[in-house]
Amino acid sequence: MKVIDFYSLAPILGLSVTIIVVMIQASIKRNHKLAWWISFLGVTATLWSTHLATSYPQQVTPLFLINPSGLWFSSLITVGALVTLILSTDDENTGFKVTEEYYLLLLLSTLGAVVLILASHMASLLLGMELLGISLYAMIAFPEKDPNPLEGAIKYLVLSAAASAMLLFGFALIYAATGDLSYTGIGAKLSSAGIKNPLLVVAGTSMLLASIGFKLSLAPFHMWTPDVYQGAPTPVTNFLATVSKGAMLVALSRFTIDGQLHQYPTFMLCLSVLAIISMLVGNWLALRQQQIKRLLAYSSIAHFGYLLVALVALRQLQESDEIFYSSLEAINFYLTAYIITSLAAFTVIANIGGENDPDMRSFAGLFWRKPVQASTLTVAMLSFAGIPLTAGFLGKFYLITLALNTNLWLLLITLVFGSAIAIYYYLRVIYTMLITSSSDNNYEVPLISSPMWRDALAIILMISVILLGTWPQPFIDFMRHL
């Protein structure tokens, strides 16, 4: 290797070397806020690498596709892991003692999503794909005295071993049939793969799609999903539904673009399938919900159906160079807009739900206890619900906007329809923290103390939603030199 491309793999190589310096510590002497400090600027220096990298945009070995979109979410998710790592301080609303495994394990998943975004091979598809997924099962579990962790994490253990078998065996078929493990050889081969191996392609594409679709907890493929999300600590919720999801969610985009799969209707077809069952499931799910992280779970499952939708447009590619870029600008504002939105509404969450909250009585009053804390989490639901002046406004603007350039009349019914049940259930948490008291509620608030940082994170997170939605035409810019 080279020198540049050292450069190129500095996000990468600045979470190693910041894993081993955490190993080391562990190992020399035990003082988890010495953990925390050298994670703390770990994640900051990686995100300092991620601007220096975008002047070293190559190939580095068949293994990563160094570019700019690549350098942007995995900045984003960087985002996501120092967000996760602040809410992580407090043992207090964190419901465990962290210690240094915790930090450990939290930049093991940061460095496996990092691999998963700027992968372009099989081989290191999988390899990030496992180290985020092996090193969430132990966060999920990481309160040993809780049985709810310990249950989230089995569930997600077992069904995910099922999701990773799947996704082996079919790199293995698509191996035997194309005779290439690279995106892009994959994509060149696949055409002719399809007519002298028509089986071993179905079935191989088939199976690397339902364990994509476990990943991003699409339906059918989500039933893990409110139970995981209620049962980990919230920093761990947040993490997942950012860093996790959002991670997978780009390698996705990156193996249909770069493999040419927008060019076979049944690939499209199973994708607009997805699209059209998990923005209904999710969305009707989510009305039935009294615990607001189970809530946020199944309306998860329908964002990630809503940017399905991007996806599928690209089957006009061949029409149109405008749909491609189209699509991905949709794709980058909404998974933007996911991510900030989420953020903020789980840092509301760590910060005032505590860990055993029954359902959403806990938020009830909020405006009147902690104004600065629900005020961020209803600009995030309003976000969620595609409000204007939102970031969640323009992000379905533009998914909408691509659906009736493409003709896609279906995805759009189902989207608008989704997104109009969707709003009763978010404003139902809105109106929850402006009433004081109701006659069925006895529940007693926790008063949980809220440190100055804690609003400031908020506050910050909010501005972005709001400024995202306000202002989106530097973002727009920039994702246009993407």
Second form
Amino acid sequence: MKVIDFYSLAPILGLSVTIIVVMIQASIKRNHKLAWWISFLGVTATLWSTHLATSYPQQVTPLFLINPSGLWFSSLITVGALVTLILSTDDENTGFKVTEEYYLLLLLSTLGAVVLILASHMASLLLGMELLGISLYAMIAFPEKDPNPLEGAIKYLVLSAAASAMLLFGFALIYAATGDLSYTGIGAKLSSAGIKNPLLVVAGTSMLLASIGFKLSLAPFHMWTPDVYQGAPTPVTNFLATVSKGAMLVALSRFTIDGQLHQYPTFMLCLSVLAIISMLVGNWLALRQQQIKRLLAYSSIAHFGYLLVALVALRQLQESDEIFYSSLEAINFYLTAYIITSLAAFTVIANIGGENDPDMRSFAGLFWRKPVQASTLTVAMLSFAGIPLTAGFLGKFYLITLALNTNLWLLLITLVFGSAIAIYYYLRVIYTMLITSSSDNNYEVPLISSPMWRDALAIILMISVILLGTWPQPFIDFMRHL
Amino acid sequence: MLELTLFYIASTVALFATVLAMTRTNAIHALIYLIVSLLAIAVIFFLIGAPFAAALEIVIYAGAIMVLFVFVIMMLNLGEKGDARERQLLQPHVWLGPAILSLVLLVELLYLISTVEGPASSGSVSPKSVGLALFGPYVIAVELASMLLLSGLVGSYHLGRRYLDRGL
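Having seen the form predicted on its own, I'd like the form predicted in complex with the partner chain now, please.
Complete assembly follows, chain above in first position.
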């Protein structure tokens, strides 16, 4: 490895160094405030280093392809980790005693996500996914007293281990067919291998898709989502919803593009089916939810269904190169909008309920009690629903334009239909917050004290959602350069 | 043709042992079958020209990890009841199954070693080439694997500590 490789790998190295420093600090003298500050500085430095690495885009060893769009997503993921870190400062907010291990696991998980995003090889894909997953199991089960997190963690552990085993089996079959493990190598050899050994290739790719679909909680593989979302401490749910899922989607899109999977109609058909089922099931099941974390869990299923539409659009890549860029742009914009909106929503949930937000009724009359938090949640919900002037609207606009240009009528109809259903349950959250005199006041949870920074964080996220929706031109220009 | 037969014998043993491992209700029985399954996979590795991977499979999985499991489970069964259970483990119906399966593998391995040509497939992967690959192009993967172990360690430490604190 050359020195320049180290510059390219700066985000990965930054996180690794932070992990080692936190570990040494914890082993010398336990002090969770100090560990928090080290993690905070380390993650901030990583954010800066993603910017540094943009000057050195290259392939580093067979394992990583450092490119601008990967680095942009890495920085987005790092912001997600930063917000999670800020949300988990004190015990009151998270409902459990935060120790140094928590920060260590958070950093390790973020490292896994960054590896997953920058991976260009099956080995690094698997390592990133496992690093992300294994740290997450422990983070979900972190609160010691409660049985709910443990239940969520065990569900996630068992199903996720099965998914990983399936992924490995898929890799083995693809390797048996092509003799290559790097994305581009697979892309080059898959078509000839597909003629020689069609069964191997089909079985391998479908196992791979099922496993990734599990991690993204796409519809037939979504069973774990609501329980894990509900059981996990709110900051961890936030992390799962933004960092884990976002990184996985980027990995899927990179694999699809570099592995040239878009030229196989069967693969695209599988993706379309997953997308349609996810959009319908996610929105349908979200309708009747009474708990906001469960509601967001189901809505995330639907959102990742929408995102798959942009991937399916790649099937027309042979006909025009335009599609490639517009599809990539749609993924970039929608995912960015989704991650920032989710961060805003979960920040408010963590600020309002702490650990005990069992019910939507605890949000009743929030507008009159905590206007800043309530308006942030309102903006987040409007953005999720895709109402104009928010980031979510432009994201959906991108997807609809793309689906129109590529004649994906069925997907388009499902997308519009799903969004129409979704408006109902998003508006229900806003409506609940507006109710002034609720007859059953006993559901009013004691509000936790709100320091200045809680409101500040909510305001920053709210402004980013609105800015991305009202003045997106700078961001669109930036994306075109990726 | 011969190597194909040997491969099928070893894979049958592996499949059979794994299915038995999954269906046993007693954890010790299951683990013993799992060890047999790992041994069978090691024989397959040896057969397809990866003797180093075969050795690692035995040393690490069957040798270290599985034996650790068996130890821990046996340690948990201390006391009168545990002694009775341990005596039960020495009954022939418990060890006969795994023993027969292992015997098949042993015969196969002895036969393989005694044939002068060694592994039938062309070109075996030497420890040196494994090391060169691991510390050449895949060096970052090795580092990441160590991070993976770290996260497993930290996670299990935290989750296990709640029982230590209660003084179990």
